[in-house]
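Single chain ahead, written as C-alpha cells, the form predicted alone.
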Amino acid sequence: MKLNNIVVREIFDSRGKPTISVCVEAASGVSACAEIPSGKSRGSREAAVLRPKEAVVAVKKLLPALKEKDFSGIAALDRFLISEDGTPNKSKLGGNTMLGISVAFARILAETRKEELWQTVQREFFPEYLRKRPRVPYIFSNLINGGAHADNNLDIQEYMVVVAPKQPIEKSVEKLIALYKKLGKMLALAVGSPKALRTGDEGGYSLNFQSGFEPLRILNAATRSLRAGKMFSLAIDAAASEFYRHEYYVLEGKGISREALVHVYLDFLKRIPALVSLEDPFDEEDREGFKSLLGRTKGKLIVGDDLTTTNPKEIKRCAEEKLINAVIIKPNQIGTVSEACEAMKVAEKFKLKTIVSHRSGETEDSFIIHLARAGSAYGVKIGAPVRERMSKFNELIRLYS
C-alpha cells in the first residue's frame, strides 16, 4: 500500500497539555487518524517525545521517502520508519510521531479489508489467536490517585481495583462503576463534604490520607460493601522512581532502605490479601528490588513498567533475571505497532502477564482496547471510569460482548 500524505495536527489531551493527532491518507483516497496520549510519570527509557511543531516538521522531512514506498504491512512501514529515524531512542521522528503514523496506517488496512482493527493487528502479529475463543481481560483501575497525577500527600502514584471477568463485560463496567460512586460517598462522609472531593489525573480521588496503607483499607472496605464475591481485588502502582533519591527511598517524609520498602509492601500483602498486584514497586534501576520482592511473594504479580518500557529486549532480560512476572504494555513507549505487538510476544514467551494501558494524559483513541483482544492480554488498566476515560470502557464493551 502506497502513501499519500501525512497530517499531523496539535490536540490536547485529558490534563490539557499539547499532544498530537496523525492522520495518513493512503493513495487509493482512504485515510485514518490516531491521536496520540502523553505520559506524565515516564520511564527513562521510553521514545522520545516530540513537540507537536517538531513533530509536523519531522513528517515534512520524512513524505518525500515515505511516497516511494509500497508498504505490504504494518511491519514494513514500522521497519521504514525505524530507519528513516535511525536513533536509539526515535528521538528524530519521535516516539508519539511514528506511532500515529503506525496506528494510523493500521486503520487504513483495517478500513480496507473490511475488518475490525484488532483482526488486522491479529492477523499479521498474532495470528495463533485467530481461531481462539477470545479472552476477557481483567480491568485494572485507578481508583485513588496520588504521586505525579495528584495534588495530594501520596507517595504511592495509583490505588487501583482490578475487576475479575467472572460476569458479561458490560456487568463487570457497571459494578466498576456503581464501586467508584460508592468509595465516592465514603470519602466525601470523610473529608464532610462531596464538594471538597478532588479527582487527580486519571479520574480517581484525590485527597490526603493518613499513610500510604489507608487507600488500600477504604478500598478494601468499599470493594466489601458490595458484596461482589470474588469479582474485586486491588493492586497498586507505586511508581517508585518518583521517590527513589540515591539508593534510598523517601516514603510518608521518611527515607528508608531497598529492605525495609520490600517490608513495607509484604505488610500490605499481609494485612489486605485482596492486594494481588504490584507495579514498579522499586526505581527502574533497582532490579535488586525486584527480584528479593518477587522472591518473597507467591500468587502475586510484580509488574514492571518504568522498569520494562515496552521494550521487547528489557522485558526479555527481567524476565531471563527473574525480577517480575507480569509487564505493562504501553505502545506509545516503544513508538510503533509492530514493536509493541513484538513486546508482548516476547512476554507471552517468558510467560508474563501483559496489562495493556493508557497515559495519565488521555485522548479518545481506543487502540490500546484492540491491541489488548488481538494479543489476548491478560488485563487492560484504563483509569477510573469517568469522563475521557469511558471512550475505552465502551469500546472494551463492545468488542469482548
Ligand code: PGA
Second form
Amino acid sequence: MKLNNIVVREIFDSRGKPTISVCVEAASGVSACAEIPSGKSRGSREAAVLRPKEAVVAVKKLLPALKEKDFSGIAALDRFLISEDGTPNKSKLGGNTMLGISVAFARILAETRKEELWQTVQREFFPEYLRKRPRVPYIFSNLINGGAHADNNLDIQEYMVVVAPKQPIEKSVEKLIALYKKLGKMLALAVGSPKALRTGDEGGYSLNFQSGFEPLRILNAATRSLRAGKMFSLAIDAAASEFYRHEYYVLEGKGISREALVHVYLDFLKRIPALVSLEDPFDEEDREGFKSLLGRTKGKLIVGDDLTTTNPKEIKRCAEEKLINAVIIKPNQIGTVSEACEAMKVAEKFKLKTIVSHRSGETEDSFIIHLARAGSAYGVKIGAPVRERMSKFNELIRLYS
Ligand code: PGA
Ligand code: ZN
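If the one shown is the form predicted alone, what is the structure of the form predicted in complex with ligand PGA?
Entire complex below, previous chain first.
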C-alpha cells in the first residue's frame, strides 16, 4: 500500500497536556487517524516523545522517502520507520510519532479490507489465534490513586480491583461501576459526600489515608460488601521507581531497605489474601528486589512495567532472570505496533501473562483494546470506570460481547 500524506496535529490529553493526533492518507484515498496517550511515571528506557511541533517537523522530513515506498503490511511500514529513525530510543522521529503512523496505517488496512482493526493486527502478527474463541481478559481497574497521579499522601501509585471474566463483559463493567460507587460512598464518610471526593489522573479516588495499607483494607471491604463471590480480587501498582532514593525506598516518610520493602509486600499479601498482583514493586534497576519477591510468592503476579517498557529484549531478559511472571504492554513505551506485538509474543513464549495498558494521560483512542483482542491478552488495564476512561470500557464491551 502506498501512502500520500501524513498530518500531525497538536491535541490535548485527559490532563490537558499537549499530545499528538496523526492522520495518514493512502494513495487509494482511504485515511485514518490515531491519538497518542502520555505517561507521567515513565520508565527511563521508554521510547522518546517528541513535542507536537517537533513531530510535525520530523514527519515533513520523512514524507519524501515514505511516499516512494509500497508497504506490504504493518511490519514493513514499521521496519521502514525504525530504519529512518536509526536511533536506539527513537529520538529522531519520536516513539509517539512512529506509533501514530503505525496505528493509523493499521486502521487504513482494516478499513480497506472491511474488517475490524483487531482482525488486521491478528492476521499479521497472531495467526495462531485466528480461529480460536477470544479469551476474555481480566479487567484491572484503578480505583484509588496515589503517587505521581494524585495530590494525596499515598506513595503507592495504584490500588486496583481485578474483575475476573466469569460473566458477560457488560455485566463485569456494570458490577465494576457499582463497586466504584460503593467505594465512593464508603470513602465519602471522611469528607461528607461522594461529590466532595477528589479523583486522580486515572479517575480513582484521591484522598489522604492513615497508611499505605489502608486503601487495600477498604477496597477489600467494598468488594466483599457486594457479595460478588470470586469475581473481584485486588492489585497494586507501586511504581516504586518514584519513591526510590539511592538504595532506599521512602515509604510514609521513612527510608527503608529493599529487604524491608519485601516484607511490607509479604505482610500485605498475608493480611489480604485477595491481593493477587504487584506491579513494579521495586525500582526499575533493582533486579534483586524483583527476584527476591518472585521467589517468595506463590500464585501471585509480579508484574513488570517501568522494568520492561514493552521492550521484547528486556522482557526476555527479565523472564530468563526470573524477575517477573507478568508484564504490562503499553504500545507507546516502544513506539510501533509490530514491536508491541513482538513484546506480547515474547511474553507468551516465556509464559508471562500479558496486561495491555492505557497511560495516565489518555485520549479517546481505543487501540489498546484491539491489541488485547488480537494478541489474546490475559488482562487489560484501563483506570476507573468514569470520564474519558469509559471509551475503553465501551470498546471492550463492543469487541467481547
Ligand atoms: P503512567 O503510569 O501512564 O503515568 O506512566 C501508569 C503506570 O505506571 O502503570
Ligand atoms: Zn505501572
